[in-house]
Amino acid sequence: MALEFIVVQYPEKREVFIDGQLCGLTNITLYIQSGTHRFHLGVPKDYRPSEVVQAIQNTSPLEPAAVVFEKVNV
């Protein structure tokens, strides 16, 4: 499998969970294996969607895939 690059976008610094494992922080470039992955930001659940399932492929360090969460008031 190829390495792919992503940036999980959120207005604040948060931990990023990919496929249930802590993998880094928001708003920085992370690398993962190509394929379909589940992303979330853990607790508190002050974001939406609660989870993103996204296929990641054909990325580069200069053009990472964006996984976007927005802040909500709970």
Given for the second form:
Amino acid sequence: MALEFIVVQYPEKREVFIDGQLCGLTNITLYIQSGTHRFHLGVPKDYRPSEVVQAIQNTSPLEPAAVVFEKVNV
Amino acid sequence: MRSITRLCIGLLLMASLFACATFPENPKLEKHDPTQGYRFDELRPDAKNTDSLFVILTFSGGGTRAAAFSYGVMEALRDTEIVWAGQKKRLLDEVDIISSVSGGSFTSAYYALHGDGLFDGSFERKFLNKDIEHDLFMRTLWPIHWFKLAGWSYGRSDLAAEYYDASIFHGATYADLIKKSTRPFVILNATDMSIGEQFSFIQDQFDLICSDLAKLPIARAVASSSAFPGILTPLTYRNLAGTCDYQEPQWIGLANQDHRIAPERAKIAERQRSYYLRNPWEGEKRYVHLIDGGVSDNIGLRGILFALQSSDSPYSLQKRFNRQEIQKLLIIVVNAATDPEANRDAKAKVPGLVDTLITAATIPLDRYSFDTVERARAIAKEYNDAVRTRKTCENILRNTCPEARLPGGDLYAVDIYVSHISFDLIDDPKTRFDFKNLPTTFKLPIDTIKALRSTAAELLHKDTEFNRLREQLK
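Alternative state: the form predicted in complex with the partner chain, after the form predicted on its own:
In what comes next, the whole complex appears, and the chain from above leads the way.
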């Protein structure tokens, strides 16, 4: 079970949900275990895509995987 | 003659009646609700027990020896004063989770129920200083119990559970722990003998079999955790999966795709599903048979490692690191494992079958326990190294290329301390030898119990990691 690193990118500070659980905030490096994960952000729902499913592996603290959401007007 | 006939008929009737004696069924869960029941998330931190200083204890198996050794550590933590978040308190008050196996489960369960009542002498009277083996043996001599034991689904461990309930835990159930709503979250661990995996007495595990842990006697959980193979029988639980509208956590479906990139995660998901999602070609799993928790993990640490490495665990620590809730994490592994001198190498005689089988069963377990502690240390180092690496590179970059930034934002730093308290650390070779040759029983001389308690405290006070943390809590 390898320790991996991700950054969930979004123009604002927002809660990050990993596999349905609150696991931190956007734009900081987060710890995660290797594997396939589902990401979404907290309310309001002014982002897209509505969720990202991404396999995370082979990252390092210097090269975290990026999970990218963009802001949309609602 | 007629009276003898009547007696025989009476006994036969009784026998046939009790031959139907069966295990007490685990209560059904009416509807799955992830916010109800004995779960870590339902025990909130407060000023007395913060999340920022997070303390985890694991208690190994080893009968009364393990119970006394873990009790000694509890006494030492009670007597350790710290200052945290501006408050003077005992380190014991900051214990958040206790994960225990077999003999260690008696200490942890009693503490979960009685808190400081663990130290008022009652635990010593009811368990530590008592000849439990004698009491259990005497119970088997009661004719009424012969008839019960003749039942095909009622075993010696069911009898032991009744005894623990009557003499140690006095009818307490998990509902009493839920009502208390205080930490530590005590996880009693058994082993599912069909899949060879840890089976924990927490609602998240009982959700899988649609059973309501709240109504289960603590004594039955302790009996399951300490059902030492060969001496005590497995305990049976009904698998009621499919009757409570169980909502599978998201990660299980995702982990199902991870056999190549995260095989351990995929395996854990597969084992969880084995309780409620069976393929047509697989056998039915209508019951769960539990044996001693020491069979799958004799130090109660595997679940903690999963929580440390993953957000999938129902009491994930990684999730709390990411939410920046934990600043310092102390894990104390209390391991009462022995290494009895076999004396077989003094003779050319071929070792007997029992000796060979016991050796074959215990050596891999001891190695596994050792590797598990090493794995805990490696994970702690991995977290600490990640932060150090990033900080070092940021400093170099700041000095050499001030405009450049590393990808990603700051990485939250958690200080992790892993203490392993075991007989191996006893300095005096003769004392170490004596301790490592103590038997695994439910009776020990009172002097031995006292020695185990004081040695546990001494070893903890000498432990480098423990003292490294203490220095920062003055």
